[in-house]
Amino acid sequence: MTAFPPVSLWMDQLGAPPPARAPLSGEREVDVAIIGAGYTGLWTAYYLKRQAPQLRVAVVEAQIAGFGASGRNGGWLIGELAGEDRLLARLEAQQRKESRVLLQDIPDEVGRVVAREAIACDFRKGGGLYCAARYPEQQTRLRRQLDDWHRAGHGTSDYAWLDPAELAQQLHIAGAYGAVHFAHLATIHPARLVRGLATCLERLGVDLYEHSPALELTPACVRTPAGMLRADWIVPAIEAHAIGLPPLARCQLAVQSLMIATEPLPPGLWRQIGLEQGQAFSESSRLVSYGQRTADNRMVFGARGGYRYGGRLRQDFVLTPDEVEQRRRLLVDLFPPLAGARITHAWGGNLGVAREFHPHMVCDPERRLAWAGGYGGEGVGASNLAGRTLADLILGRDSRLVRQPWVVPADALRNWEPEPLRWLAYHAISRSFAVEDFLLSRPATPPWLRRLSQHWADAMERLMEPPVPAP
């Protein structure tokens, strides 16, 4: 096993480390100052400049563009939001339909931008396969979820059931009981998208300063080690890193996601697996596992996560041998032909989870702040929607984007409970999911114990969910 790169497979594939952009030095006045050169910050800058080219926009980044979650994720570009159905339940039927169209268009909107701006990021819209793979209870739960999606107004062109034979035409996964195909999903090369956006913004006249961490945020001012931005509007586009920056810290937590990648696999091995059209896949355990086939024929696979007491960020993402082996074992359970494949990369990243378990997009006109976050691991697509929405909020446009239920006032955000409640709840919920997964994946587990493990996991899952409001 080779030494793992410090960021991710994706950043490693960019080749030699990109030359660092100059840090902010001295004092500057701009119209909009953005903290963070990840997807949220760059998309916000992009749509601001597209709609109002005269604006002076500057971005400060603590490391380099894409160093955070935008250069570390699984490359899923999803046309949905975490907690979407709960959010849309607040709306009347016609509004729900319009909001759904807006969400489902996210991958196509990104596709239009990367085509227009000539950003080569391996964009492929092959849909997603949510697989019931390792035990029959997954099929029951996935079928129930499919019924919920259809009752909520999604059609079979959005979510469709695939029986084992139909699934095998796209993906050969060991012991699969079936899958749901979700049409509105694309896969990308995350680092090429974020670095391509950064280059595009410089062409549009945005100033991007790297190695310029925001040390202090005050009204109309961002201070870095060697400089200061005075701005009419400030956009803290830092998602999980908001833990150190009030008022964002109180309403979302940092959790960790971990991934591995194989060496490039030969064509004969891929014929035993599938994924020929850029599809992504996930396995329908409550302990989420997911992956995609990269453009250079690697298998990228993510599974399980972590939470640190107090919501602390994880800084060291050199995975331990045990962390790598746990994910390799899960991968081989799903794809036995990969038993001999070499793992060449392992990495992780911090992501933000909101107390409502769905994203928020916020404009505070009194403090001249606009921000978004709480993507819950689906930020590749949600950040594009957030960038468009924040741009309209800042520009004062009364658009369809700003009239959505995920656009909320700052005082509407729910706070997370204090420690040690968060830590105890996280580990209780994770433990219940792990026990359920362990028992259900073993055919010898007696029926009463299978039912008990599901009831326990169901109860723990309900603890995570706020009530669905009446429309």
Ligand SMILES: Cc1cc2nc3c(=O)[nH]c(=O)nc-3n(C[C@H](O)[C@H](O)[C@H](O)COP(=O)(O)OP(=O)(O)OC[C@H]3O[C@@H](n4cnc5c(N)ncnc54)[C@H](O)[C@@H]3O)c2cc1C
Contents of the next structure:
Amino acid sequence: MTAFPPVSLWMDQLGAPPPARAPLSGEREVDVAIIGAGYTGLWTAYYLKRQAPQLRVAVVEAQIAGFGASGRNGGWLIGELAGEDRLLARLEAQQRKESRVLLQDIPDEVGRVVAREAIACDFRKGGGLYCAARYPEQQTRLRRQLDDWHRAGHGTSDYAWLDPAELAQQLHIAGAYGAVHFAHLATIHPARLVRGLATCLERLGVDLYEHSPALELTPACVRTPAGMLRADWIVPAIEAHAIGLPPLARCQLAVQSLMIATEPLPPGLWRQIGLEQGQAFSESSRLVSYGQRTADNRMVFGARGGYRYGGRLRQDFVLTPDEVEQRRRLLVDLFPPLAGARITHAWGGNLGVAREFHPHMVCDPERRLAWAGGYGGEGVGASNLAGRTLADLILGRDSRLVRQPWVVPADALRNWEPEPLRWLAYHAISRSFAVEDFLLSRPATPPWLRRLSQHWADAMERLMEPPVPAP
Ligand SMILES: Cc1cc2nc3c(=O)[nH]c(=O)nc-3n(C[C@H](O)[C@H](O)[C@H](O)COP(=O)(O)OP(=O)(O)OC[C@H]3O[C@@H](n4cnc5c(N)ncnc54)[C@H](O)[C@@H]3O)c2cc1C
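Mind sharing the form predicted in complex with this ligand? What's above is the form predicted on its own.
Below is the whole assembly, all chains and molecules, this chain first.
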């Protein structure tokens, strides 16, 4: 049995692979059975055991802990949620403020736990730099977004504008027009966090079974090929993989995200780029490009993704030469000194997007199910919040965590439209974003065409996410 199938740079860096944990065999009775050993499942187990050490908690994982997005992501640990502004706009001003404090504290909460539990995962809270770098319209859009954030109640200590000279003190990105600095963001080594959490849970008395896929989800029972867990509560924590486990399939859709990493780069090269304090950076294309400087001085860069008809998972993440080259070219456009840097790793993963384009945390007391997901590419931090929230829901605690707008009853979740609508919409939207990028990055594009491409992309974006109601 292979302990570590090729997954990502991060999993490669763990050193000699420990033997895979034993699969579940036979029948066992527990209080809480968790399906999936990614961040959501492991954080839920962690907060359950910390609050109620007597609980019997078991986790079954189809592959190995961290095999999913949790062992593959870009390591941005963000103190916000995807779609947060829309979620919070429904609240009274005071409640909105309290919810925001809760979200902004996520990186610090993870920092506190990894310090307490001695999980060495390169945690660095250096903030995020959202850069306008490829064409002037990015600056206009980013400034508009900054105004929206400030109007919604964020301060300049949360989101602040950096002009090109101020940005250059942190990051040298080609042709910068400025950036927004977001304070509540840390970077981590994704695999060290997820594998460290798994080890920590075993110390706390959680049983973790690898190579144990849940075959079906029925009330009070999780069946795997060689065993069965009978449980009072079941937590399916499988995000993008929900398609394989009805009845969760239709409220969350799998999309793919792809990444590359360079070799460790010499100090001279880093002096030309910056990122000395563990900052993360992104470039403001609507197609999303982002990265971080790793603790061992590589550049890790993620850009673009994909969607498969029917929301099928992509299983093979050995990237094609074209997929690697497309990302390498984007990276070198932003950082010309990296033209000669060797790309040593390329990988990708599946992540989950909810129909509402914001995460959900759900408790169904009748079926004794609790689950969370739909993080939309911002699940590193959100899954920590989800773990705390699901633990409180299961323990029946009336905490401030369970009184948040993203905690919803199961019947409030919207299903995705049937195919071929999803496939057509995905391709229409991503094509409009790619055309906008292409036209705006060419100085020769006439002004009327620049405006048209933006209006078209704006309309497509609205199709995806309705505008935020005024607070
Ligand atoms: C390439 C990439 C880059 C990303 N970058 C970022 C980022 O920088 N910042 C950010 O916030 N988010 C990022 N994300 C998203 C983030 O990684 C995920 O939202 C988060 O890790 C989800 O955690 P999870 O535990 O819910 O799911 P996963 O980590 O996917 O874990 C689910 C686990 O369930 C297992 N499983 C599936 N089916 C079964 C079954 N039937 N039985 C048992 N086990 C099963 C899987 O093997 C897997 O290990 C990225 C995602 C990808 C793919």
